[in-house]
Partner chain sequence: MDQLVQHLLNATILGGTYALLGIGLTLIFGIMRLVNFTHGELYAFGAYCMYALVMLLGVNFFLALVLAMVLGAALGGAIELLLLSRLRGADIDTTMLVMIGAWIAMQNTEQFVWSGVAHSIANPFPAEPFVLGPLSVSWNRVYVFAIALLLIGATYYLVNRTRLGKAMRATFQDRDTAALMGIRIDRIHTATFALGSSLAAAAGALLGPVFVVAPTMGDLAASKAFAIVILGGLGNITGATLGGFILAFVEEIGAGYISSGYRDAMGFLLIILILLVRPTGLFAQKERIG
Amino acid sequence: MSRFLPWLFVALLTSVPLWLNDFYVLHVMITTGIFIIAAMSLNLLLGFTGQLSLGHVAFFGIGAYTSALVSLGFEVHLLPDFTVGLAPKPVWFAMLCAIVVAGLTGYAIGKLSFRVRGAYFVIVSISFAEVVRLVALNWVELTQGPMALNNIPALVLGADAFELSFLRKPAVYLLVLATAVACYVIIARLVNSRAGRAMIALRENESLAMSVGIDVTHYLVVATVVSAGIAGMAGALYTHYIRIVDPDIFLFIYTVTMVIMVITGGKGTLAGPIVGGALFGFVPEALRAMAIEPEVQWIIYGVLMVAVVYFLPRGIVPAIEHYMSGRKRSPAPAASEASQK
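Show the structure of the chain whose sequence appears above, on its own, in the form predicted alone.
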């Protein structure tokens, strides 16, 4: 029965647009779902390889800008007699380009930055995100800088009588849900594969993994490419839903949000980012609905986060798994005592 519970949960989520009439709540679920996808991608690095990337928002923003620019079209004068341009392309093609460009960027960054470890890698990741933000802010001819790219088209599949538009919130919600399920399956297959076991070995003891012949850099780069591609997809979903993108998408607070979702949910678990993302995606909205002052809202938010980390240091999902496994083992001593009597 437990094998079917995740699919029953997905079926319940799929039915949400049928009975939920509050579009604001649906909007919160959409944005929370997008950041859960981004948190799942970060968990692949932080949870399964043990590499803390505090510049992960760069891949999210690169995916957002790539998809926006490809769908809108652009023209850039690199030299006086050399111009690079692209006519507007379909949104589905733009989103694929976002995944590819973010993945290639992850490959380049992984090849360069995984020569260092620990605090040095954290500094490299933060610096990369800041450089990308400054490029988006100052390359006005391409990105419009602080004026932002607007009127970004929504995703449309098919044509004429068979056209499927993702302009309305219920359709976007189902698109985000389908993407989240697909990303979950991809990450689960990767983690349970030979490459995933190598990543976990690196997390547990890198020196021992190297001693048995595991190519550390190779598997870290593989994890970075997949993680960056998924984050780029999340960014593309975000930009075609909000339909505007500016350099603020690279703000450090978004990386902090992803890290909070992973740590509180349970890093190194497949369900951790989902649980942590749902908790810290809806808590601010619930506090806002209670008409609490903004300052008090953030105090409660911070206290809740500290409480989760203090009382559940491994995260919510590992704590639940430990509790359930303890309940399964508890009847055994009672049975043995009865047999002795």
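Could I have the structure of this protein in the form predicted together with the partner chain, to go alongside the form predicted alone above?
A single chain, with no partners or molecules, comes next.
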């Protein structure tokens, strides 16, 4: 029975544009959806391989900038008489580029930074995101620096009918939903596979994982590439939806938002980032509706984060699961690894 529940949930979400006429709420759902995708990708690293990557926004931002630049076209003078340029390309192609470039960045970062673990890895990951932000800020010829890239082409969804203004938002919403479902399936398949078990083994006990023949670094890099690619996709969706991108997209605070989503929902669970993401996608809007100033909203975020670590250290989803299994007292054993196939 519980196998159909996710599909029922997806069907319900798909039907939203049919009965919801409030474009503002739809807008919030779109941005929340994009952040949920980003949070899911972070969860792969943070929750399943156990690496606290605090530079995750870099992949999101690189995806956003890549997609924006490829769809806008650019020309930069690398040397006095050496110019690299690109004519504007279609949006779908730009988004593919975003995934590839973010994934490649993930590969390079994974290869280099997993030489260190723990606190050092955290600091390297933050430093990486900051360097990227400063490059985006200072390489004005490519990125327009603080002036931002404007008039980024909107998502084109094929049929001209979708270009009608009243259909555009629902169409974007459905695209984000479809991407989210695809990413969920990718991550779910990955973590329930041989590769996923290797990643979790690394989180649980690195020495033991090595002793059974798992090439730990290889799987960390795989996880980083997949995670970065998905984050890049989220960034590309964001940039073509908002249609403007500036270096602030790399701010540490966005990584923190993703981290809060993941740990509140439950790191290392598939549903965690969705629950946490939905919560932290709508909470700010609710706070804004109550006319609470942004600083106070952030203070609440900070306090919430501390509170979650103290009172719900494993997150909402595991807490609910624990509560449910405690009530049923029949934790159907076969419903683990084998039946997920």
